[in-house]
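To begin, one chain is listed below as structure tokens, in the form predicted on its own.
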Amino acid sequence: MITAKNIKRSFNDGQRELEVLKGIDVTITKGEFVAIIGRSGAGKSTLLYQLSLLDRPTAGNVILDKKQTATLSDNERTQFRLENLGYVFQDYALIPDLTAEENIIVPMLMKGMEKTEALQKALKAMNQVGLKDRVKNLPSELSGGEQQRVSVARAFADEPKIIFADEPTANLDSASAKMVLDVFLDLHKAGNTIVMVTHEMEYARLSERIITLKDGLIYSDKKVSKKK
């Protein structure tokens, strides 16, 4: 589902060039739940942004669902993201003036879906995250955990091929974090491909594979041993 070859990413602050990713090779198969971990500054979120087409690598190539993405224009990348990818961010990224269901349907409307169908999918997704009674609430009327579950619902409502999550539990208490991770586990059991950045090893172990970054390189890439 994802093949990344020799991914490098550098940033220039005007005085020097900082190489954050120094040559990453990784393959993620359909249906895998992969966690990316590492210390602050290791390049976790930067790698996620390259794999999810939210940023362009300085060098290297990302292939998503057999699609070569290096030559895609900005408009083509945007369309590919809308049609194939779902995103969850640590700051929820909800539009404050829209209700929960309206936030969920925005990406579907942007790709041309009829509003009636989008609303049906939004209601189904809200039910799956346990918030069917909160569809008309604004983000300000929801707790942090509820807002993040709306964000997760938005990410999977239209059944994307891959869900990318960047520190989805960073701003949540342990109870809310568990609710969000339970949703990810249910999605994984249903066959969804999930790539999650986290700084919590406890949460990373819920995945089936952990990629550890160190100084912009893959330090380890291991399957998670599940206790029976």
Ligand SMILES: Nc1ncnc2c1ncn2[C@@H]1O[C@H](COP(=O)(O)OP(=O)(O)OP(=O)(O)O)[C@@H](O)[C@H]1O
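Let me have the form predicted in complex with this ligand next, following on from the form predicted on its own.
All you get below is the one chain by itself.
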């Protein structure tokens, strides 16, 4: 589903070159639920952006759903993202002037879905994250954790093939975090692929596989043993 070959990403601040990803090789198969962990600054978000077509690596290749992504134009990348990928951003990235449900339907409208259908999906998703009474609220009227759950709802409302979630539970109390993880586990059961960055080991262990990043490289990549 996702193959990354020798991914590097550097940033140049005009003074010096900072190499954040130093050569990442990873393959994630269809339907896998993968957690990415590591210290702050290890490159987790940066890696997620490369795998999810939000950024272009300085070197290396990302193959998504059998597509070589390096040769896609910006329009083709956008189209591919709208049709196949869902995102939870670390900073939520909600549009402040739009209500919760409007935020959720934006990507669906962009790919051409009818508004009534998109609104139905938005309502269902808001219900799943425990916010069905908040659909008409603006982000500024919601707590941080509620905004985060809206951003989670936006990511999965259209049941994308792959969900990329950057710290989707970082600001949630344990009950709300459980709702989010239950949604992910349901999507996983339904065959969707999930890549989740988290710093909470307890939540990482709910996935099938934990990749630890350290200083821009994969430090370990382990299957989670499930004992009940």
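This one's a predicted model, so the numbers in the text were calculated from it and none came from an experiment. The term rigid core refers to the most C-alpha atoms you can superpose between the two forms while keeping them within 1.5 Å. Residue numbers count along the first chain shown, from 1.
When the structures are compared between the two forms, the hinge, where C-alphas stop matching one rigid part best and start matching the other, is found at E76 among Q120, A190, T58, E76. Rigid-body analysis of C-alpha superpositions between the two forms gives a rotation of the smaller part of 12 degrees.
Once the rigid core is matched between the two forms, the CA atom of K124 is found 4.1 Å away.
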